[in-house]
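Single chain ahead, by itself, as structure tokens, in the form predicted alone.
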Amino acid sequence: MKNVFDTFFFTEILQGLGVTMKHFFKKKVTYKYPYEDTPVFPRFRGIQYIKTDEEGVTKCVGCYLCQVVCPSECIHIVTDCGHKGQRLIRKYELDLSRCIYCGYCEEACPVDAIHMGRDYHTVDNTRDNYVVNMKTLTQNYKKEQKMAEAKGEQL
């Protein structure tokens, strides 16, 4: 008798529609990325940036500690000796396609130069664009400063 009732009145379909209608009016849990940014949690580690002073000179001293401590070996530094005996950074490259965003480079830096940012937009067409240099990393610092100022935070 119950099977005949279910067959004529489509009770299973109505139950399914009831479940659908229950979720239809709930708050959405998905985001339309890349059109809509997802919220970033406070301890999120995104693309790195290198701090600069007021004159725009990087704080990095080329000590190689971030390169040595990096488990994925994505940081490559080349330094040279300047005419006054100071260490000059000839090349500082970070391969974002190899980086695992562990934050060891940030912890190892003795002069507080490299930091993990909050930007996570790393999508690109070619692998060559994932290798960023010192100029890009300092530009990331300026972006992070603007984002922090907009939120009323300090870096």
The other form holds:
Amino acid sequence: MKNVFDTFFFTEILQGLGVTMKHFFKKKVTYKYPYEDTPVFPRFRGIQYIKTDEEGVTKCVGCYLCQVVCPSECIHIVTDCGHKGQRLIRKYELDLSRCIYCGYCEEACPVDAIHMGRDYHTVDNTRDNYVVNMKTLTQNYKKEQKMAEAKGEQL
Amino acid sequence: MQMVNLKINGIEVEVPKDSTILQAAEKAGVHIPVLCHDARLNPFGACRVCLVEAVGNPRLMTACTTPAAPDMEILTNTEKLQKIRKTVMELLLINHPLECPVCDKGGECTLQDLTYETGLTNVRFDAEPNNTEVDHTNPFIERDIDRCVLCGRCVRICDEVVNIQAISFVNRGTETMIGTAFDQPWNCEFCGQCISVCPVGSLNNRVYLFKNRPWNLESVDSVCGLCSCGCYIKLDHEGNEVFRMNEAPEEGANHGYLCAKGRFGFEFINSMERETECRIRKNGDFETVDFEQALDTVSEKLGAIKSEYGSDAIGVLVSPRLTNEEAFLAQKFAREVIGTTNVYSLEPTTSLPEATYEDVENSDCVVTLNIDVTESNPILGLAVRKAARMNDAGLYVYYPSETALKRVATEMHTGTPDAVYAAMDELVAGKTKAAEALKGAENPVVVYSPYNTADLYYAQELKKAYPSLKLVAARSKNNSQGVLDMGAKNGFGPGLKETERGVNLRKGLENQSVKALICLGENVAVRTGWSEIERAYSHLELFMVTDPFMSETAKRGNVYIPVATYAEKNGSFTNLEGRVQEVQKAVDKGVCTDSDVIAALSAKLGKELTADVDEIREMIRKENPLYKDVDFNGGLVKYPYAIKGEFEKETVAAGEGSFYLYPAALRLHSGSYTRWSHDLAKVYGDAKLIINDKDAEAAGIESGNEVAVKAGDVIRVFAAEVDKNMTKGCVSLPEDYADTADLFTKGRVLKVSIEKSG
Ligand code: SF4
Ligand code: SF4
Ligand code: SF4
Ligand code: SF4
Ligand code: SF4
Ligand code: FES
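Output the form predicted together with the partner chain next; the form predicted alone has already been displayed.
Shown next: the complete complex, the earlier chain at its head.
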């Protein structure tokens, strides 16, 4: 009986329209990306950055732990031995187009070097640009520092 | 054998008397953690990680040193033991730097593994790391003393196995560390055995240092291709780069030991200096061509030469670098495709393997004739040392100067080459103590060089006098034996069957009857007796050389084809024991193998030869009676004779001059491959003239000076190295360098005059 009533008077549609009307008069939440930034949540994981020490030298020691833990195999490291017997990083590449932003690399790093940042502006028109190297990753650190400072936070 | 019964964690086991609890546990399948223990070394009991509990005994005992006694009941994993093990680990970690991310041992570190195994997360004691500088001065061993856990494995292996005693514990108590006496530079055999046993990152392989991590590497079982010892190795590689030539502890005929060449000299495989393109000489200059073009040129030339001069104007020279399969294919190519018996190897067939390493290790009397075996064949050298030290065998050494065997030798006969031969005469005459020892011995062994006719005479005489004697012909190259077995030798078919003889290579080159030479991997220009034949090459209408590098010989050829090293092909090598072992392909450097070249060339000449290893092996089984039933994976070949032929007792040195010159082996180099390794070259790059300190002083020569050596009309200049162990009145030079080969062409032992030059 109820069914016939509902079918006859379109009650469900009216209910639905009610919801629409309710939101119609509310304040709008649409962000005009890319002209406007969306807020990110505190635990959001964006593009990685790699910390540097006071002298601007990367903290990464090239231990390959992030490479081995990364489930999507997007980190590629090549190391070598320097003249004075130090561990050198010849290459550190991270393919952002493969990264699933799981944050395992951050977890695995024993020296607090790689971190998940808050930047999510990955869009680019060629795939090659998604492969970032140590230089970009340490520059990201500076960017992140500035962003954090602006908010009065510390990395 | 007397056995004892005991119980380990409730499991009954029976082990031979004198076994340790650890061995019993192994048999019972019970795991006991160890740190300082190594099965190849004497029990030591330094780290206390292996503590176990015996029921009814309040004292804990170390499983690695305590003998298993009848009716023991051992518990290995009680709560009490877990607690104690944890404490032991905590104590070990007090002054350990824990820089695992940087440390090269990360991923294969026993200390790391044990920390994980014991579940240690928090150390109760305050960390007190030392801060000693890392020692990078050694070209092969990086030493970070802070990470050392004082297990003594390095000290023990260097003493018990290598017998060099280069390192030891220095200082006492908390100051104890591993070092050399009086802090001298670490200058030893550089065998790297100490690195291989160090359970932590205290002694690291400098050549591999920081290049990669173990979990990235793939490993292939293979055989070292640098000398005739035939060591079983692991080729650790990632992508197409070889990162390590690693030992397989306790495995293979070499028991997992390696020498400096094998452990550190692999770099030539990855070398940027390797060639990838074929070359053809046009109007005097090399021109790059592709593989097809090169082969076309060769096959056209071969066809033309064959129709003009007949097939006997063509020769095929096979180097011992080739695998058995390749050598077999090469002789087939010569005999069946070209139709000539002119197939050559520079190796002699006069002596064949008779004894194995095991025979040497278990011998009760070893004689080495005129060979510095620890240098020329380091792993055979270890077996000789083991016999002399572990079974107290008599070791009688005949060599012009003092060698590393001095520490263990019962008697050392040194002196000028003539004096050494005189001593060997006495030995043969049966008058000396060594002869007595040979007579009384049950398993006597004689090690000699098969390349020296004079020594062959003595070896043969000894064999006649003592029939129970086993002879070890210390061949030099990785497949010196195999290429002969495969019939890549003038007058010898597969299985060393005597066949029709072709043109003598030297004569054929000199009288210009050989017009084309196909040289597979041999670097003739640096081989004694062949280096000066350069003039003879110039008439060759075709001189094709295959080699991974542009070698001295390749530069003189008119067609060059780059080929693979042993790390890039499948096949087998036969070592100096006559043991056939499989070589496996690990990497691909984008060049073909020698068998590919032969197969492609045959196809061009209208006959199909397969390059497939399995198919070739089938053929070998059919056509080579010696290899009919041999297991290619470690089987021993039974040879028909140990020495055959008549030898002159030519012991008088050729030439005139005040010094005796004789060839000495160089541990770090074994022919032309190793010289492409920059790491090895750091220690011994060029041929050095070794001279006694008194003689050097008299001639005003110091280490590093340039010295001209004159033998007849040949004058060559070398850097000198002053060495106290050299016999007065003698000088030595290594073989297999272009300059030294020129000298030794005049004779194995020479009288020369030397003069400081420049
Ligand atoms: S976030 Fe995850 S997928 Fe991305 S690089 Fe790190 S480990 Fe790899
Ligand atoms: S885990 Fe950290 S230190 Fe190690 S390689 Fe990655 S970023 Fe560098
Ligand atoms: S020796 Fe082992 S525990 Fe010590 S720093 Fe190296 S990897 Fe870590
Ligand atoms: S490299 Fe060999 S000889 Fe040198 S200290 Fe180590 S074990 Fe001894
Ligand atoms: S250097 Fe290595 S092998 Fe030698 S005592 Fe120290 S930890 Fe043991
Ligand atoms: S392994 Fe037994 S005491 Fe070290």
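Positions refer to the first chain, counted from 1. Just so it is clear, the model here is predicted, and its values are computed rather than measured. C-alpha atoms forming the largest set that superposes within 1.5 Å between two forms make up the rigid core.
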| query | finding |
| --- | --- |
| CA of residue 133, rigid core aligned, shift of 2 Å or more between these two forms | no |
| Rigid core superposition, residue 142 Cα moves 2 angstroms or more between these two forms | no |
